[in-house]
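Form predicted alone, single chain, as structure tokens, below.
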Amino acid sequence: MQTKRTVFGNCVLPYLLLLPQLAVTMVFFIWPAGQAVWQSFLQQDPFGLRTSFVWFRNYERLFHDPNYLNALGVTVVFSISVAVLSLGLGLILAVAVDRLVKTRLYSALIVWPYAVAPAVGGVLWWFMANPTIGVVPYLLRLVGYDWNHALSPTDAMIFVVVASSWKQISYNFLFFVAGLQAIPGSLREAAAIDGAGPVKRFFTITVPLLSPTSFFLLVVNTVYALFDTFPVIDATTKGNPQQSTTTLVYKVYQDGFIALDLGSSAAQSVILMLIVVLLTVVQFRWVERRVQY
């Protein structure tokens, strides 16, 4: 079979074609990714009138910080407690929908909260949580459970787990959902005759032909918990209670936004973008492997 292949007579061509991605990709990645590395070598006052050169200073700083230590530990809490969560849930019920049979009415429902703004959905669930009007802390009251986020660091980072992955929930119910109806059922209903249970089915054929997706979900769910949370985190604790709920990219925002110390919050967006590029080419790299296509 001869494959056709797609020849360029003009050799300019194929570089015009490929400059306007080139210039968004340097635009809007490439030039502030400099720009902050740069300016986390920088100290300057919160005018910006004096600005010195202190080489790895802002870095020492940081680690030294038990404020941004902490901020740390309480990322690696939240962005994994976010990923399994959503990703849990989100498998859940794409799984409780595939054994419908008409889908289209419960696949709206689910999905809907994904055109939720976050910061929208962060203010939802502050009314819905209040330790004062809500409705959560008023249900939990009638089994003896007095629930205050405001007050509670438990409390807080529950909150902020479940607020942030009830808006992922439905992207990932839609990739799972997706990779479901892509399986032949010739395979479960062989697996039936065999004598497998459902239980077995799903863990023995479903799972490992929905690796795929799983992998791409797991890669997307990190990066929004490491990104994307910031706005439900503003619109509800705002790091607080004792710093329990401030993420690195929330103290990143505290740092450069409120106390204008530019050159430790440049240092931090340099390490958050090196964290996940390393988490990144982990993924890709040993996770992959175990990826069935």
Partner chain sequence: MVENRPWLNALSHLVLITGVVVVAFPVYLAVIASTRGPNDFYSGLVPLLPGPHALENYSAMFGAGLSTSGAPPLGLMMTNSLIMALSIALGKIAISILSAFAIVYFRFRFRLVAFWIIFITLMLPVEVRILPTFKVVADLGMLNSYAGLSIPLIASATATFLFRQFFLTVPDELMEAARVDGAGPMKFFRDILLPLSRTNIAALFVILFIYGWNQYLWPLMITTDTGYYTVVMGIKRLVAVADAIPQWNYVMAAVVLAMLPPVVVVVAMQRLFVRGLVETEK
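Positions refer to the first chain, counted from 1. If you're wondering where the values come from, they're calculated on a predicted model, not measured in any experiment. Think of the rigid core as the biggest set of C-alphas that the two forms share within 1.5 Å after superposition. Compared with the form predicted in complex with the partner chain:
- Superposition of the core reveals a Cα shift of less than 2 Å for F257 between these two forms.
- After superposition on the rigid core, displacement of the C-alpha of I30 between these two forms amounts to 2 Å or more.
For comparison with the form predicted alone, would you give the structure of this protein in the form predicted in complex with the partner chain?
Only one chain is given; partner chains and other molecules are left out.
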């Protein structure tokens, strides 16, 4: 690992400097994670009197549990929709900004929702989509669609996707603008001289050169959709109706914190940890080995 040419010679000080960080990490990160792994191999009897070691039975049970498989499906649909929607809108806005010259005001007006908490964003859209008085159901009634996210699983899913994507647009926008500005103007000019129109230039020059940014954002958005959207769901639909918006993270919370099924919740936590580790590794591999032309 990289270091300085010369270093300070002191054998106690570096440990003291690292102590606070390591202490917090050990007590609140590593130890609980270890507990989760250990817990996931145990099963308590219904009265909490006896705990037995059951190997992988908790995991086995999970993968035969229709509710868990449902949550898995919900999570996949939800994450992909959030990523596609927020990346798509972010890209469109970034391309529009990149075309124009004076854009400070536009950027400022698009960027600020990043600061809004996911829970607050959820509530804002909850108000917009309120079946009795909301704006969205009102407009949809005009075209003959009867919106009700309290009853219809499809409506509920659309609702959480939109509410979760809303604040992520500004984040993607910022990174796409940076990515677009890094593309040398000479490339586009050369293509224009060769007779390529704006649409053709977009697909043959902008899209390939933007692929590293897009890939990075894809991973970040997936992580966001998997974990950071918990507040949106908890503050609004609470996983209903018919568990149509119960994601994996929400299920860990429900089973562990509300239903107190410790073994199952721990097993779910471990699966989630594996997913995060996988995503982080993928992210680092690809960021290191950027796609280059």
